[in-house]
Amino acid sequence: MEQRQLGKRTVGAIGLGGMPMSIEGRPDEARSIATIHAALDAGVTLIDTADAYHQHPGEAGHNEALIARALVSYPHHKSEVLVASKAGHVRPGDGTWAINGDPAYLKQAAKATAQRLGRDSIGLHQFHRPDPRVPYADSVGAFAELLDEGVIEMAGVSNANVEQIREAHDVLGGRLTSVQNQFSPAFVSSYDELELCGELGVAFIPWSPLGGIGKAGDVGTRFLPFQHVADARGISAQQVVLAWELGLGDHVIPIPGASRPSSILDSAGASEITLTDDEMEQLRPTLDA
């Protein structure tokens, strides 16, 4: 698999989004672990999670603990695997989401995540979503303190706009490693943020890069140019979408979600596909839509 740089770490060009394995409609644990193992077998070395990826009250960190169990049971070398988690988005009740950007809470949540992952420190930890009740600099400042304390090795932000990315970069003293925003053919509003990350030397990690849970299967139907390229190459439209995103910059690392081995194996194959300039131009109107 093609490799990309994410701060101090080298990871595969395609990561694995863990959310579908822990929220509503999640598969049984055996299939989830088989999916994670299949990703690792395919060369995936970045696994995305968050303490909010769970379904029921009282099971915060479900996905983090699941990933930890999968890594423990994986029979091959796994020290190169980077687990990226997030804090600041919470699920206090069934089907509901809330935001908590309080610095004290964020620091407490990070330590709980490290414990669930069974690690002395978190490889990459990101501020999940801005809290309008808390100054952004204060929330991000908690991650600066976590870096200084060694609780986390790298810091990032998620769901951030251009101004917030610049502010986070300043608050962290140039130590901002990643920005994880929604980005796909169905949601290109984060393209300015993608470009800014390239200028700053920060990894851009698209979440829901295929359009979101339940929408990946018909991405070619909804966005015909991707299907046309896929048909010409004899590959899946999903692979074309991910290859297109990879073609937007060497700092882009998509994290398609998966809940079955076949899905992540297809996605992982996108890292071996390099679209031509003509194909990228054919898909360019997506950004201008």
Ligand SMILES: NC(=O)c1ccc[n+]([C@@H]2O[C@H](COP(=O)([O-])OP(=O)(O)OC[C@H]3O[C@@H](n4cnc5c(N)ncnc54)[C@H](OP(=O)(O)O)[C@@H]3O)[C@@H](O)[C@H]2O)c1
Second form
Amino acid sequence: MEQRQLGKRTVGAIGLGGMPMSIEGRPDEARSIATIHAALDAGVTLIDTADAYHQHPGEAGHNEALIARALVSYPHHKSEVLVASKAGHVRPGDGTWAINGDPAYLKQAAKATAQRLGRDSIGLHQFHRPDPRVPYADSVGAFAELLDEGVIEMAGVSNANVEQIREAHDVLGGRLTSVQNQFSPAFVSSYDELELCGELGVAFIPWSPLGGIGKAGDVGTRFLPFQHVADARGISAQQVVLAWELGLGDHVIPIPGASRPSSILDSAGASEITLTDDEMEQLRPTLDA
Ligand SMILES: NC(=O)c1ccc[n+]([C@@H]2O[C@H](COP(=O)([O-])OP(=O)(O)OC[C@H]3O[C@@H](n4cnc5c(N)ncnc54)[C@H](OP(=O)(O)O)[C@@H]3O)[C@@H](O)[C@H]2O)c1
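Write the structure block of the form predicted together with the named molecule for the protein whose form predicted alone appears above.
Now the full complex is given, and it begins with the chain already shown.
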């Protein structure tokens, strides 16, 4: 698999998003473990998770613990795998997503995540979403302290706009490693943030890179230019979408979610596909939609 730089780590250009394996509609554990192992077999070395990826009350960290178990039972290159988690979202158990950007809460949540992952420190930890009740600098400041204390090795932010990315970069003293924002043919409005990350030397991690759970299957019918390129090459429209995202910059690392091995195997194949200038030009109008 093509490799990309994520701060001080090198990871496969396509990561695995863990959310579909832990929220509503999740599969049984055996299928989830098979999905994670299939990703690792395909050369995936970045797995994205969050303490809020769970369904029921009282099971915060369901996805983190699942990934930890999958790595324990994987016999090969697991020391190369970077597990990236997040804190700042909570799920009360009624199907909603609430926010908590309180610095003391974020620090305590990070320590619980490290414990669930069975690690002394978290490889990459991301502030999940700005909390309008808490100054952004205070929430991100908790991540600066976690870096200083060695609880986390690298810090990222998620769902951040251009101003917030610049602020996070300052608060972290230039140690912002990544920005994880929604980005796909169905959601291009974070292209400014993607470009800013390129300028700052920060990785950009598109979330829901195929358009999201329940919508990824028909990305080709909803965005026909991707289907046309896919048909011409004899590959899936999903691979074209991911290859297009990779083609937007060397700092872009998509994390397609999966709950079955076949999905991540197809997605991982996108890292071997380099779209031509002509193909990128055909897809360019997507950014103006
Ligand atoms: N930071 C945030 O606020 C935030 C928000 C949302 C998501 N995320 C992260 O981003 C990750 C990805 O987003 P997402 O899971 O919401 O959406 P997504 O990656 O756009 O779509 C996920 C769905 O796509 C299907 N899929 C994957 N590869 C496929 C392929 N090659 N062909 C056909 N279908 C394919 C999977 O189906 P199967 O389930 O059937 O395998 C999966 O359910 C999440 O898992 C999570 O880690 C972060």
